[in-house]
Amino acid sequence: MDLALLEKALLGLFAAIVLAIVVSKLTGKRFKLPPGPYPMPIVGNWLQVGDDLNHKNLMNMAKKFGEIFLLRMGVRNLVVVSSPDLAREVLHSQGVEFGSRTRNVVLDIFTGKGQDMVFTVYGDHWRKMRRIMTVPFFTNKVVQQNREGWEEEARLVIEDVKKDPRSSVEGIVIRKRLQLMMYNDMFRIMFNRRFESLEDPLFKKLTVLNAERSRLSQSFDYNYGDFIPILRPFMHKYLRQCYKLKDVRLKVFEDHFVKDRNRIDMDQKKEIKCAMDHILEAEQKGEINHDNVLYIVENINVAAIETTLWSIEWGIAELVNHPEIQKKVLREMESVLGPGVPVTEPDLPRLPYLQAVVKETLRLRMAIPLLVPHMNLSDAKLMGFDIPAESKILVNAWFLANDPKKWKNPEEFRPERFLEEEAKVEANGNDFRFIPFGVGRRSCPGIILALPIIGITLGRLVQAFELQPPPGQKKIDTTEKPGQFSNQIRTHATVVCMPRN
């Protein structure tokens, strides 16, 4: 194409967009919008605030613009709320109005445009998926049926770490072995199967595929194409990667896991043995289609496994950096259970200090600090401000739990706060200052699995080992690696595991 003609075409496109914006402002609805930085034409606030909309950057903006503010990110409205009262409005009081999910161009690929449960819009499909997933995954009965398996997996972690001669000398990246534990914890529930070792080819393949999915979906690098659709052609290579990865992952789920359960005729089964049996039964009854089945597996591989693993990893890092807290956890378990008696799931309610360590980990190192974004399908109101339809609503749950105006010395890792001034605060959202799993209709149902698995794992590790930084280091690095709405530890730490007598 002639360069002069191309230039004229781009200028014409630019002029048309500007004109459309001016006309819409003159003829459109008059909104009383939340405060925020003044937007530029077309790009809005994108060039002012950049792509990295992590929880700490949004906290700093809240200190400037207030507990509710609006960012115009190209064609998208992004509303950030940073107070317990506003969180209550979004998640509870107006839970229906703000109960949908906003997706983006990448998550649309990985979820089949909302054919899953986590990212679907609020409505009949979500209610059906939530009901079908709750019975086999998220009940006390599931916990009781599977807790001995979780305890066994934790025991095998201890055994394998003790067998590794490096673990007590230069240390090991214990996350690798804990990742196998988490996959086995969830695949026992989902498919009634487990992986034997870190060298299992299928386990290795799954972890690589799931890690790449997390990288592509949590990156801020693609925001420009999501905010400004006319720039999307520049994302062609990125989106091609996403489509290819999605196809490969779904094929692995289908060929190696779903088909294995599907081969067993439902009429020949004496009982449903795993979650996938229950889900396939729902498919046979016509309640969901086969794509929904695969996207349920997709959700569990990311939402259940990875987030719990991040929390365990953060908990270990804080215990390594606070040896006095390790000693208190050990003393409590020895006092309540007796020396050398491994902690089990039924023991957890009798171990308030261990539970406080779990809660403090979730408070200071929240794995999903902005929760999963919400959306209002229709025009709505918050604190007297108009919220235009299809706005992306971010609840800065991390800031709610780390606001120095509402917490005593929030920057400190101090489990005692949950036994003293915050003794009545639980992780289930009974206090809107602390909502690591969200609240209301779209809260994370995985809380019922995550809390005992984290408690059992941290407890067993402290019982078996004195957890230390590697030689030559006083502490391990706890630099954060935030994503679109995740918060991982940047460097998977090497930990020295000194066996206790």
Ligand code: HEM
Second form
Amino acid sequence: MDLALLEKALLGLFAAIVLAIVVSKLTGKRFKLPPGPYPMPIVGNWLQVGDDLNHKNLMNMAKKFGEIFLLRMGVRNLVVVSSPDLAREVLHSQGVEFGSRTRNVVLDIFTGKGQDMVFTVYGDHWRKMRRIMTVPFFTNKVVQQNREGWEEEARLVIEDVKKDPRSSVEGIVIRKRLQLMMYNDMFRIMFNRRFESLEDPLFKKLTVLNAERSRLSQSFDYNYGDFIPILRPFMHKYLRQCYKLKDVRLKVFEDHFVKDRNRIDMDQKKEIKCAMDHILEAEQKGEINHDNVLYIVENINVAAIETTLWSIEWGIAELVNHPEIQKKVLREMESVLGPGVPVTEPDLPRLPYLQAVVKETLRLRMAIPLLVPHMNLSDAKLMGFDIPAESKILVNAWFLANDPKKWKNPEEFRPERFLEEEAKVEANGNDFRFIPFGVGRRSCPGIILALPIIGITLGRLVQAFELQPPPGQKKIDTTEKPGQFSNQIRTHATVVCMPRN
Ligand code: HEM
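Could I have the structure of this protein in the form predicted together with protoporphyrin IX containing FE, to go alongside the form predicted on its own above?
To see the whole picture, the full complex is given below, headed by that same chain.
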């Protein structure tokens, strides 16, 4: 380590401590802040609460400090809300005030300081991006144009699994093949392209680059530089890695996908118009620039593919661990569609039990349990407390959907709840206890694609196979691996896929 730099940083840190104490005593605004653990100078609550602020740790803190509490993480204020009423306030009633996103130095790099849609602040740029992305990605027309493609991709998964002799004996890590399916589902929408196999070099490259993007942005390793800006010089190496990855990744999007689509002549485009054609038209009209185009591709790569895949993975794990539920799903499909008739997207409304399985998966195993952090650009109020400008607001959506005071035996995987006592609750946020896609302005526009893709995939797998744990195991291990934005299954499960006929 550079000793001169360390010496300067420590001196700076000392000066900052003294200055911070003096300034706060003399000029500090008299805020009525939400409750929370008592903060220390400079580091705030960071050393007390640690880095792992996952949904369960935050639930435990909510039990201690209440439905709204404040953590001071160095210079950052983190407000956690844990009740349906407060979720409504943040996401709906004061949706404009709390409609921005926090970024940090790392996310600034990966989003070109908010030139994307997911991490940009609430304002004109966000509105423009959401409008431009809606027609090519988030309408029922897109679902109707693409659903046969998704059904074909699910059929090919089943074909490949059947061809693999291990699948019905020791089992396979089915996630690997489903990952290819999800890339194909999304790249068909975006570029009218698909990857032939798991060995496709471009597919391999993309998965490595996207995984590295997730690892670097979700890591807790850089918190020190985010929370205590004076320590940022020590992040130099980390940030260099991020810049390098960002450049390589955007270049792959450009050279292998966007450029190709730009080259295809207009006549051909008229026949098969994909999302990128709409986006490039918006660029030609001068509504967005070329960087925005690339950040749209970046956003779909991070927001759409893994989230849906995690949910499918969780759904499979729960079906394996609950064979009686699996049987019930099968029986419903056989009686509604007829034996052996593969489920398609238009069938889903007639399959309430399958839909209840999807909802129960999203409830118990919520993929983004704290939503994507929100932020207030100006000072604001919640429940009579002052929320200083630029606070990071986490809505503990997982706790809202798993609170024993509000749900019957929430720890149980029981799809029947969505046909019985919770029959009116939908995944679109019509009830603030259940908001796996958020609600309001910054809610997930991809819900319209994600729900049918999950339904078709789980339905077809159950129609084709009896899904079982590997030999010698009674159940699949469902230990969670929570991160800054996600809740994944810790071990990608090996599943035995026993053909039904
Ligand atoms: C099961 C799958 C998915 C889950 C659980 C999920 C969940 C979420 C959540 C919780 C948010 C943040 C809501 C908030 O902060 O209030 C979000 C935002 C977003 N999602 Fe999804 N999502 C999924 C699939 C998708 C798909 C398939 C797409 C695109 C094709 C997509 C695109 C987006 C975008 C663009 C945003 C940012 C919206 C904004 O900031 O205005 N998501 N998603």
